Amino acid sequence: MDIILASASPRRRELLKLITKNFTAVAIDADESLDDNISAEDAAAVLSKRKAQAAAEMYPDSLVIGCDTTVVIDGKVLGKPHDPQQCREFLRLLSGRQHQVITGYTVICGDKCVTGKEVTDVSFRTLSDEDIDWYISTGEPFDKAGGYGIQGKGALLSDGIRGDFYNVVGLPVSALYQVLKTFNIQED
């Protein structure tokens, strides 16, 4: 059976290598827009089904996983940082304090769709300004959830991780391997 991952993300090809290595990422372009009366702990859930279903449309005959990664802090949903500015608001706020990187995760395949969601505590030591202008010069932050890479230089930031570290990257391998056996998809 074709496994099909709707993702563009490198981080996330490279960790499900880690359950498989017979897969095809694909860019899906999904709605990414959340209406208010979505809670920002189901936001990544939410979306990865959406990435999913989209997914399984163009690939009705393969087996389809849709992940989306969210930021959580304060009951808000910190994404992508647009400019530099939005960036150092971001790693402020979670200067010195802990947040939740919640990853959905959603399967399909024919008839059969199963969604779940894996939070993960990450814990960011007190940055000064100039701990942050010097990450946002790395370039780093700008394609992240939260405005940081824990897998890269953005490790330098936090002291303490609660939960499944790939998550915070951005595939909770363990989360999905299981989901996959279900699916009758093992390791190889």
Second form
Number of protein chains: 2
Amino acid sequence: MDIILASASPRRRELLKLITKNFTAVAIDADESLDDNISAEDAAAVLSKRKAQAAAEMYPDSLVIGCDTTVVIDGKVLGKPHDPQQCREFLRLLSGRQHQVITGYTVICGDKCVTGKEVTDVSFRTLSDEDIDWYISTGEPFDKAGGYGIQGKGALLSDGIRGDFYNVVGLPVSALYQVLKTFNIQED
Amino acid sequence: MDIILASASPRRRELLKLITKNFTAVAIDADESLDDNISAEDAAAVLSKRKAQAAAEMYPDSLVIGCDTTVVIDGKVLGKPHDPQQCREFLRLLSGRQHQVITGYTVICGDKCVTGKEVTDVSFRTLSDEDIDWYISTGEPFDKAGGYGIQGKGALLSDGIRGDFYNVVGLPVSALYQVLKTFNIQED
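For comparison with the form predicted alone, produce the structure of the form predicted in complex with another copy of the chain.
After this comes the whole thing, all chains and molecules, with the earlier chain placed first.
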């Protein structure tokens, strides 16, 4: 059975290798428009399903995996920062507090479709303006939701998490592995 | 100021690079005997201090970092498993429960010495005999305290942590970074 990861993210690709090396990663365009009143948790699950469904149409004989990761604080979703100023705003918002990283995931194979979501709480240290300027100067924030990468120097901004670490990086490998087992896809 | 990491662990070396690339890692022999009545938390701090002190004697003009990581369940310290049978015992003990990973760390520079410890709770899924056999067959367990590596396929055994993920890998980078700041060692 071919496995398709419907994601262009190199980080997700690396993480899926913890489960299996036999898959193909493909970039999938899916409609990302959402109802205004949808919650952030539901949004991640809905978007993961759209990506998986789009991939399943292209690869009907494969098992496909779709994911969507969002960073949420006070019910507000933080995307990838457009510029240093927005990155500064994001990091000030996250400073000294706990926020949520939510990954929705959907696995489709033939008629079977399983959608779930994984939530990890991430706590940030209180950041000084100097801390924030330093972190922006590393160049890490700009391709990452929420403006930080916990797998890089962003680790120095956080003093702990509650939940699955790899969910914060972008793929909840442990939960996904349990789901894949129900599709009879085993690790190798 | 030269920085010496008193550890031969390639994992610690990679993690310290999140803080600085300018350091030298050296293997240090230190007395690892302990009083019978010492707690696991205190043991990690005591051993980290011994390693740092031994390194400080060899490199008196450098800043030295010593670390010791222990995996603890029911007050019992799990070392590196000697063979598949012991590994099976460890994983059965960890299955379906929470345990603690404790890293003691000591930084010495001249007359200044700071010792601390970081504790992370790690939860394991309930593991079947099949899960355990599979994980042992990956070859991952044997050079790792507690018999698993959360940075590898061991991630699939855990359903979450509470605390610093990198502490479980072997170096509490976020706490250590805060301590190093007090020595005026900044990231680069």
